[in-house]
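Given as structure tokens, the chain that follows is alone and in the form predicted together with the partner chain.
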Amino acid sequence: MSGRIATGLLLGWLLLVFVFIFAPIVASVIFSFNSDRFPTIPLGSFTTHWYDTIFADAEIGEAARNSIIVSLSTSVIATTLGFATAYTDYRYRFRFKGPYLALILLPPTIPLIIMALAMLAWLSWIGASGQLWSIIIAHSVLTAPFAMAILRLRLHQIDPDLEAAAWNLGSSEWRALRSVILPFCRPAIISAACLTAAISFDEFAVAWFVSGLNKTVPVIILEIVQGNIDPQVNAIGSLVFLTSMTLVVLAQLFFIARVGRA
């Protein structure tokens, strides 16, 4: 049967594509437990040495603290902006709505290196570069569209009569928002917060340009990689991966499962 051979070939190709995509991820986790400074075949012995050294490194600890502050603040700002915009889009019609939505949705289509240069130049011109909050400002711009998209999808599922019913029963617009819209959106809000935090936690180009002396974890990785072959990168990478995946799985649990069902 030629059909079966074709299917076999296609599935084999699919498998190869997955191998290509996951090879570097799996390899970095394996290398992080490998004793050789420069991993090759056959592998060296099992060690947790690289994890010990990064936990002992004060600079990496400082960077981890910076990263946590940046990604948490970013997620709060981006999710707030995303919610306000998604709600406006859901409820109101007005002139220039197209350009209004473009304003929040366009940043991901601009290459990060260009955003990095533009942010650096502008923030230093207004005297706001080189601070931790410079990164927070930049990351909020970059991640707000993702929060907006998730929240807009959720608002798409609400019955518009619910809010109207609350108004008719005498509640103010604020009260209706708090008692009807926000509870309905809660899973999406948590999901958007996790997702924006995860994106911010991984971003290095813009953070590298505007951070000055306040380095985040990805910026430290960039600097280590520039220097030499250092397996500590694999250990840091594996921990970052673990953190991001936890956030994504949380986002998934709170949102994607429910949207699928609703």
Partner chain sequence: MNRFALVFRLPIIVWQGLFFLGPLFFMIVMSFFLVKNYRMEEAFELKNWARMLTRGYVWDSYWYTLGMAGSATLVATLVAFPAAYALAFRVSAEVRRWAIFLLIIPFFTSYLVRTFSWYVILAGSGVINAGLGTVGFGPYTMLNTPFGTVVGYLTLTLPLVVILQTVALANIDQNLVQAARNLGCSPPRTLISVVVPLAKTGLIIAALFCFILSFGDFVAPYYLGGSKPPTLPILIIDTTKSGQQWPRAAVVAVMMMLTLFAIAATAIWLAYRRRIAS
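Okay, that is the form predicted together with the partner chain; can I get the form predicted on its own now?
No partners, no molecules, just the chain.
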């Protein structure tokens, strides 16, 4: 009986946590279909006016295009860097590997405002601030450690003799990498790409500092809400949440798939 009570309390606690996290998001989605300008109860009539408004807004469309370009480019670069780093850790033994890995995992531990200021200073110093690819560089630095962590976990599940067996059968190192390592890591690579794309798509602080006139969706949301209440924000936020959750769910599905095949 005590076990059932403990299980019930745990489930109740988890339910409260989920309600606490998702209630504001659910409310934002509901208000995005509300005809009233202000988010009040009782609700007005059902409408898609706010979605029609943002789809017709050229500035929001440009921001969405920028966010898509940045997130896709970041996912490719960050996943490539993450794989290269994880494979270096798996394949080679060298001095100071511990500090090397700690340095690579450092960016996510730095407060975003500090990271944003550092990126702005560095990009300004080399004359590269205010460009779309400036955001891509900054986001790649920020998200590559997440890709590395996922791929490093996958590489530690492979039989270390498989690559050596390929070499003994006459395969070159590059061919063994292409034919043995990459197929084994494919689910983790896709998972890392989805996760880094989701992080980049949602990131605001760094993008706001280094973007210049190349606004992303989180940056334009801030501009909309400054000084007034605009229901468009609920519609934009709902679409951003849907996009991010789709990417995160895909990353999780591929993560589960690779664990199941391990």
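Each form is matched to the other, and the largest set of C-alpha atoms that superpose within 1.5 Å is called the rigid core. Remember, it's a predicted structure, so these values are computed and weren't measured experimentally. Residue numbers count along the first chain shown, from 1.
- Superposition on the rigid core between these two forms places the CA atom of residue 12 2 Å or more away from its counterpart.
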